[in-house]
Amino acid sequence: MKVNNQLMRSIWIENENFSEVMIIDQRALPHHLVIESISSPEQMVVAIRDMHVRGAPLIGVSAAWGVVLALQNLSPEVFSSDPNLGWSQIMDKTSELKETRPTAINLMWAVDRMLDWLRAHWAGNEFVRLVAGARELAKKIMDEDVEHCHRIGEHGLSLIKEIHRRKKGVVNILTHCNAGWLACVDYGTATSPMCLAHDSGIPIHVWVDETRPRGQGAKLTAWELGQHGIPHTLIADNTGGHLMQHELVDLVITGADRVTRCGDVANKIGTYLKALAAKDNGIPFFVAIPSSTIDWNLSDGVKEIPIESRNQDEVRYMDGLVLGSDSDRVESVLICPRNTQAVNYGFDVTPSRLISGFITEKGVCPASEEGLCSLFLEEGLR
């Protein structure tokens, strides 16, 4: 995607010895664009638990190139004396990777595909060949990643095509919290079909929710929209009820962080409720995910997925541009009485009856079981 007209991931390596990993810090746009460098699995957890990179399928990414770090820190004495030693460090540093962010299960997905790797290739080898074999296989889930949300594009392309074709007119579409290229590595997966629609000449406008309280949509997902030149309208997170009631939303497309084998889903909060309301509306409410988001162990996403709940302060406070400032300062400020307490649940489940269906990189299926098998046969019978 797109900065200042400039091509650009949101992960990526700049240096030939794999030493560290470049990644935006999203909690700094969109006033601010900083370029983080994380070179130890200790810098991961940290970027991953405090946000400085968030969105399922890029924490998943991140998390695979932590597992390098991790490997690349290991001293290789102690793999050549003590192979036990050295296997029981990784598993210590992977351990804290998975604790970081309880729900996406992008996560423990591709922490445990490097696990398994190095597993079977921990015995018998050298050091320095593992290392450049985990380093492969994490640039293989990267690329993997931008594939998977260009395909994912595509087939969605095919209804926002659908409704243009009927509506004969600018196609409008509502989207939840941040499900772009900030969120994966590129491409997204609910803006990829937005971005090939535009740039394909279809006429697009998107609502863009606020998404309260870190404001995922009104800092990320209308910055990205902006770079790509793509028309928008930031709207309070209870508007979207509003608009589907007076017509003005043809299609809802949302991201996942976790989608049960029978297709409940887990994202930001709120979106439970733009399901409902679509639902009474008769709008199609789709949920574009990469197959790395669906967990085949679960099936009750409201029993059984792990909803984090974060700090306080994200809903007592807010944060944004000084205007008039010679500095361009972000400053935070205090929304609430002092002693005003609150609860931040970072997830809701928006069960699959809710559910039009699922934009994968595979097509498009049904939210059920059923549906999902249909195009991951493999998976869905594990």
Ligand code: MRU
The other form holds:
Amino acid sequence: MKVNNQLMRSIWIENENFSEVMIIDQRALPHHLVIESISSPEQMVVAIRDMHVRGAPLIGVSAAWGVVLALQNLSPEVFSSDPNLGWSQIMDKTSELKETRPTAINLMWAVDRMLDWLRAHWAGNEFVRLVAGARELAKKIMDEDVEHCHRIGEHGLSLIKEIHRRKKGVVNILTHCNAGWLACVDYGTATSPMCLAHDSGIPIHVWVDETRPRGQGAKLTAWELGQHGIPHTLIADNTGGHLMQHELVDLVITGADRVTRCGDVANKIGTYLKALAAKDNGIPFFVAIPSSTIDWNLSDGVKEIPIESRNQDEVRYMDGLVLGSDSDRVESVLICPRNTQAVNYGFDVTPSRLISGFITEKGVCPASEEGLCSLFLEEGLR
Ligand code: MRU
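Could you give the coordinates for the form predicted together with the named molecule, as opposed to the form predicted alone above?
Entire complex below, previous chain first.
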């Protein structure tokens, strides 16, 4: 997507020897565009854990590159003299990567995909070939994400077109958190249909949930939509229900961090409440996902999906530019009494019964096991 009219992705490789993975440090947005270079698996662990990169698909792609960095940082001598020692060093690094964020299944999916390939090629291979193959696979995972997000956009576009055909006016779409290109590699999941609709001349307007505590909607989605010229309005997290009661929302589209085989969805905390309000008001609630977000091993999302708990200070403090100041220095402020304790669950689960359907790279389907299997039968049967 474009940033200041320049094409940009959320993660890329700049030099031919793959020694550095370039990312946008998303903690600095929207006030500063900071590019960071990652050259070790340890740095990638920090970047994922401390949310320099975030969003389920991007976490997965970053972790895939983290595995490449772990391999590149392995000594070729260790690899050839003691392959078992080399393998256990890789396993240590990949475990650290997997432990960074527990809810987004794309992380485990991408690391396991890299490990499956490495395991199959570890014995009897030259180190340089192994490294070249791992780089190729990480690049494939990255490029596939771009392609899948673009297809999600095309499939979601038909939903928006249909609403516009019936309504004959501006289509109002509500979204939660950031499921845009910053959360993926390019295009985004939830925002991909919005961008295509806007580009094809369908008038849309997006209600952007601020998404406390970290403010991914206010900081990232509003920035992305603004860069793309899409009309949007920022709303406090509690506003969606009121807008729905007054027929100001035609469609809700969110992303997801993990979807069970039965169609339950873990997404940023607060998604469930939007789905309840949408159901009560008869408003279609769609979840846009690449297939890498489906966890075929789980069925009951509320009981089985691990929910990340984060530092309470993300709730107790807010940051931004100081009112009335010309400085572009970001300041943090305490918003509660000094001794107030907080809890900070990162995600909640929306049961499939509240979801109108999934928008995937293979098409739109009902939020159910049958629906998902109708598109991804092979994966579902595994
Ligand atoms: O905690 P985050 O910012 O990583 O959470 C991101 C979300 O919840 C997104 O909605 C989800 O990952 C879908 S991204 C396409």
